[in-house]
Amino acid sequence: MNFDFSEDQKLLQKTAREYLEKHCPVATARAVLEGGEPFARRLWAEIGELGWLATAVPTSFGGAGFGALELCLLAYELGRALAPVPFSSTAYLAIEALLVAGSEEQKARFLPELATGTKIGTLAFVETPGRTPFRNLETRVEHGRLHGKKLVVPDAVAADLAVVVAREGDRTVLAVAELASDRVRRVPLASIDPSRPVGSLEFRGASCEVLAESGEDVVAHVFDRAAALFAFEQLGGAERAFASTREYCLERYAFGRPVASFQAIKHRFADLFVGLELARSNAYYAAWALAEAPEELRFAAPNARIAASEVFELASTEMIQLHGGVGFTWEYDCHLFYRRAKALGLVLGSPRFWKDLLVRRLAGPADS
């Protein structure tokens, strides 16, 4: 049994890292955070040309025809670079939802433009603080039109289309809607990480199309797949924060010796290293389930999501504290990692939500 990525997959990861180190330093995230653009447009265009968005899309729909494992590796590298682009909204959410739930005709219509980055996609599901139970969703599909409002939608202002979780009659559905319509109102929302902006979407009779495979189980499966991919992005960010902090502590001297040589600092790095290894193991388990064993994903995805969320937040918090007095200043990059950790930790529900979900799944067949 092989527990490692193949040589071709490692080459893809190496190529992606080299590209991002050259074209997406952390300063790119800072420029978006401090500027007025919703994302780094040039970087986004180049990512589209490189075919990264098409990684897991079948060739019959304009994709590269690789698979989930390759997409996981790209997610890791994008997280490590703090890339300020709508990659997760498009690749983990919109494309994954269409691959899971769309008909062949719907995939052929929507996937090619998403796979090239010509169009930006997202998934809209939040209506109230916390997770809204499916039965309480107020967004509705009536006669092919959407009515309702979604909050905290990733990249809502930049997206061209949204896959919307809604109710149609007495069932839960996924509906895809073009957002360039006077029947859609978009409002940017303040967030802790403006380099990955969120907004609200209000649908006032906007035209939409219900995806072929809908229902609460389908929606839950889409969320599980996205959770596994987000876990890799979070792991990448956490490991970059760990490496950067370690380098700083090795170079900073106090009382004539490197700060990293003090036992109290070593203990904190040891605890963080253990957390990273646990998160890596859970992320790899989720990647394997994504590619080979979808029946395992309902357990693997929450584990990966919980471990990655917790270790990224810990790594970014320790990064601030172990940088000493400069750690919380605007000029240092520590707050960029902290902002990203907080934002990614909530995008699909908090770690508490995923822990509760995992307990329910372990306890019995009922799901939410």
Contents of the next structure:
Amino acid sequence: MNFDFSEDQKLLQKTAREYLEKHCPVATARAVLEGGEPFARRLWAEIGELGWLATAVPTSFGGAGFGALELCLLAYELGRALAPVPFSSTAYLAIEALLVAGSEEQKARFLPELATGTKIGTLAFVETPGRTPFRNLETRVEHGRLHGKKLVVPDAVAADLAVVVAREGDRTVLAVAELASDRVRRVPLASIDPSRPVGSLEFRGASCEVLAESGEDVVAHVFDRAAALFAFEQLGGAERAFASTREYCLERYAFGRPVASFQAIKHRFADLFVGLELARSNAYYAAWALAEAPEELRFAAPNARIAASEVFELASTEMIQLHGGVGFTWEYDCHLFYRRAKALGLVLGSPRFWKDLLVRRLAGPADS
Amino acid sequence: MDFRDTPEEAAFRAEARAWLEKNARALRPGARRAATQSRADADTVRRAKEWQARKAAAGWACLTWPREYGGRSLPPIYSVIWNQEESRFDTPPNLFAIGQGMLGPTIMAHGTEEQKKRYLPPMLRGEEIWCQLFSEPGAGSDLAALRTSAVRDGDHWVLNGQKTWTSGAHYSKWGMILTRTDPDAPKHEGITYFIVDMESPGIEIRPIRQMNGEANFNEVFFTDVRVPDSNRVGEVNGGWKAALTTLMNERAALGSGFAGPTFEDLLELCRTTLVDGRPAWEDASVRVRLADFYVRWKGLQYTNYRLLTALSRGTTPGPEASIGKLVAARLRQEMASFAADLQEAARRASRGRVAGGRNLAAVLPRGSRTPVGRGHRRDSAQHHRGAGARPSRGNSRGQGHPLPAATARARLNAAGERPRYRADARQKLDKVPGAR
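If the one shown is the form predicted on its own, what is the structure of the form predicted in complex with the partner chain?
Shown next: the complete complex, the earlier chain at its head.
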């Protein structure tokens, strides 16, 4: 057994961290949040040139040919930087869906542009709030055309193409649709984290292409893979929130002592540290399942997703509390972390959804 | 990154399993092996020693110890594999972990050649059991504040004082003890480490009765106990260094072996407990709690794997080594409490006392959502909220708990005499509370 990333992988992570510390300070997320752009365009272009989107894409489709472990580490660093770019939509959702479900021909057609960032991708699945995203669908494919409406689609306004979970006959399918069409209506939605904007997509007979491998199981598998990758992004955000709160509490004095020296504060940090390390271990296991042991993913992915969602939310709310009065001001960064934690915790179904799914898989019949 | 056995590990696992199948009985389904030290009566001690001797003879003892001391110089993962395999068999409790896991390595690092030759082989073969005499009533968290004294008298030392929380003192042949040898030195610098014969005159061992009526720990009193200087480990007043070796090994040795229900037990209970004719896990509130347990359970297990990976690379574990200590005990308590509440809820439902039939959420305790990483702070809030609700749900009638009140009372009464026994009356071992 070897439960750690390799030296090469750690080197990649270090390089990514150094790059992002220089080119993506937290002010970048704030600028997108306060400005009119849906994402940081320059950062996006550079990330595309650096080949980050291509990380887990096979070289035959224009990728870098690394694996899932490398992508996990990049996700971690992007999360740590609160990077305001459609990386997750493109890499964990669209590219992963195509890798899992596309035919060779479909991969060859769609992946190269996604892998360079020339095109932005996303996955559209939510229809009715609270409903399982791949059952009882109303969005449908008929004669190669999409009809229906999807809500809270990540990066809906920025994306060039969407993989859409839909129904064809009585079968659940994944369909790819180009979004620059007058048969697609896009509406930005006001949301808690405008540095990761969401929108609705309405398809009025837009042309689409059904991916070769479809069905509920395939959609569930795409979800599992994305959940594991999102977990790393959440973990990165949580770790940064923890670290910068710790720094603040070491520097801030009350009653002549650093705030961090009070036992009541130490206990909160200890709780947070424990949560972080447990979430990290669960995420590592999911990374391994992603790369090497697909049969483990149906338990490992929900596990990582739940732990990471909860710990990022905890870290960001504690960040606000431990900063005291300034913690809820616009000027301090705490709310940026809180927004991101909320947004990432819901983007792929809430922790509650994943808990339900996890235990159904653990306790239910093998095929559920 | 790889969680699967390497080919060498897989071969080792197969070999271990084959040997166990030949030499031990498989555990009955649903049964669990006895916890480490509980109910260690004379017969249990005898069986534990025999089993250890057989393992040692076949080369399965102290796998991580260097070859020169009888081990196999294997990385820690092999001990884990062995333990995983052995846990499927009905073998006696391990009474040797403190010696082999903590004190043996200390003797290897700081003992003399004579000490290594004399003590390590019988420790490995399970012929002599060891206990660790560190904590005192006023020096536990601040161990270096200890006051038990050792005063030189020719080629002997004379020990006086009291130790506490000593696991297995009543069946141990040897103890490793920290003593104060220079009361005027700074507290870390006046400490000397000894090996003490637990059968020496002047040692009195008193069991500490626990809330479950058993007594796995002891207080140990020293009155003019004579220890030869040849039993000193390390320099005079230099014992703290050796103590740190023990403590480092303790941190690595603990954290995995906790008694109590496993997640798999709990899941099985939720599968088989019927509420209104349907398995409990089909209730949404039960699923949420199960998932919370699973996330922490697996998080602990994988954190342990990360530690093992670090250890096998020769890295010293950092603060994450303390996570097991912080999480495991509370997690087991919460799982056990949930199991008891679930059974009670099912019983009430079967009597038609739960409004809405399967609405378990109305019966299970509040605070059913226990987020990962929220430890004592959140839980103390739960206690306040739950305080009014819990006892009223039939617990006062002694129902709905795994250990009915009558049984618990009987055990407490049996232990009530609080026997005192001296080292020279060790045949009275069976009087240890909880021995039956």
